[in-house]
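A single chain, nothing else alongside it, follows as structure tokens in the form predicted on its own.
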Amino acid sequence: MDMNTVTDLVPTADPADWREGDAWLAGGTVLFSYGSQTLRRLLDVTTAGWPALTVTDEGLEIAATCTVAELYAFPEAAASEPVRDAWLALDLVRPCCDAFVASFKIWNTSTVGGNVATSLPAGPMTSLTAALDGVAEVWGPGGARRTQPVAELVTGEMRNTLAPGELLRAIRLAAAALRARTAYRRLSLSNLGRSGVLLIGRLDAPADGGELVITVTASTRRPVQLRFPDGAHPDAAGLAAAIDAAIPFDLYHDDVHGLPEWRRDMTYRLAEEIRAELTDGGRR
């Protein structure tokens, strides 16, 4: 979509350059599809030259400008690296990328940071990074820096805690979360439809605390995490009670991709499948 109010494209990743009427531009796949009648300038962060993916002693840093295609290729690219055998949770990367149900043109343009910052309930990069306890690094005007868990940064449909002028720089996944066993479940009302329900379970290794974490996305307007410490993993009834307590009915999303009642019922169903797979060895 043409945005005929835009007069300038500014190559910068410095929040000091931001002013009212600006928007940060990475892939721009959502920005250009939605359009705008108010924007005056686009601040192009793709010129910053940030490495897409960086393996560190602490885990994995994903630049906000990392494309879906680059992230999708990472598990195979890392196959010869010691981290690939240790980081079992990399198995989540490709299913989450596939959840875009998008063409190669989108994969080579759309960015991880852009998907999280757009904050759609069905944003699969939000699902992936929230489930792995991703922590966002946010840059602000005046040299301000802050960090916040992705699960808290996204607060609702196209709503988040990013203030005007703030820029999502990167998301960091801790090695402990990447070492976890995981389970993935997704449902859509059609084969090529937007996710109506997307749940990811994570069982941390005993050496990392043994916590069971189930992250609910797509069915809810914001990510919801259910956390159970080692020694207190729930049975089916306990899990259902935890979902009751954590997700009021009005938090379930309602749009053409699924009624709240369906999303609620499928959340219970898929959460129990994940619980059984990770804690009961797959027994039902």
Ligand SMILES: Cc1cc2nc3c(=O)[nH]c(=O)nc-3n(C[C@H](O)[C@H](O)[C@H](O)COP(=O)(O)OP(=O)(O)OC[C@H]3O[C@@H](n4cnc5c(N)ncnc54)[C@H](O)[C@@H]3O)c2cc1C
The other form holds:
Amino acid sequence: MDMNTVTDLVPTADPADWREGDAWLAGGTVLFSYGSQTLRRLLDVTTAGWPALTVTDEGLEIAATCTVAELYAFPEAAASEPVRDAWLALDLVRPCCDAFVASFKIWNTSTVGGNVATSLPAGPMTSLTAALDGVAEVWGPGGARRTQPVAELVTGEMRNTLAPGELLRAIRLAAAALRARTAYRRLSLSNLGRSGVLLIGRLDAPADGGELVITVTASTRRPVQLRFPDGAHPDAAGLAAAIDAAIPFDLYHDDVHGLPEWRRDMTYRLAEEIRAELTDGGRR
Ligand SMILES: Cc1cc2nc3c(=O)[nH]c(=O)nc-3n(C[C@H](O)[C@H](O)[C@H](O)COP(=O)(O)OP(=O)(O)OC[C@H]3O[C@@H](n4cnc5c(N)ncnc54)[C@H](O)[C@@H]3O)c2cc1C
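Can you give me the structure for the form predicted together with the ligand, which would complement the form predicted on its own we have just seen?
Entire complex below, previous chain first.
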């Protein structure tokens, strides 16, 4: 696509350099496919040199510039680490990357931060990081720093809480969420189609509180989380009632990848499958 109003490519990840008419450039797979008639400069954050994935005592830090390919390779790369056995939720990484139905070129350039910042309902990096209670670190002009759960940062279709000039620096996943048992369900209208419904369930270990968390993405315009503390895990009827309360009909997404009625019905069905798998040992 044409971007013939752009005059400069600036290698920086410093919000102090941002001015009106600028856009942060990561993999460029959205910016260069949508084009622009207004942008003047692209600020290339991939030059920042941030390590893609960092294991810490607290959990896993994913740099905004981590590519989908780097994230996909991580569970295998970490296989010899003790964390691999402890972090059961790493099983989600590959299906979430696979949900990103993309060409080889896109896979190797598009970034976790670019996906979350684009905030499509079918953003699989939003699904993954929201489901694991990922917390985004955001840098603002003037040295401002703030954090916000990814599930709250994405507020609607291509809408989020990032103010002009704010930069998504990283997303942190806590070790407790990574230790959880998980269940993943995804539906698309076609074999290689974009996600129409993507639900992830997480059952935290008893020592981590035993909470059951079901995160609904793709079928809704923004992530929706259903949380049930240990001792209050729902039965099928309780789960359906919780979905009724959390997702009004107009929150279901409506585009060529699925009618809202279908997304709603599949949300109930897949949520119940996840509930049964994680809390009833697979019985339904
Ligand atoms: C064939 C194809 C298939 C695709 N399939 C999917 C799909 O299934 N699901 C999906 O969600 N998307 C899909 N996309 C869209 C896109 O590729 C992804 O959303 C991708 O992850 C965007 O990442 P990027 O690094 O390329 O972002 P960029 O194009 O570099 O940036 C996208 C937007 O995010 C902003 N941005 C980037 N990084 C940051 C940051 N660190 N802080 C703040 N703002 C930032 C940019 O300014 C821009 O507005 C697809 C695209 C193509 C071409």
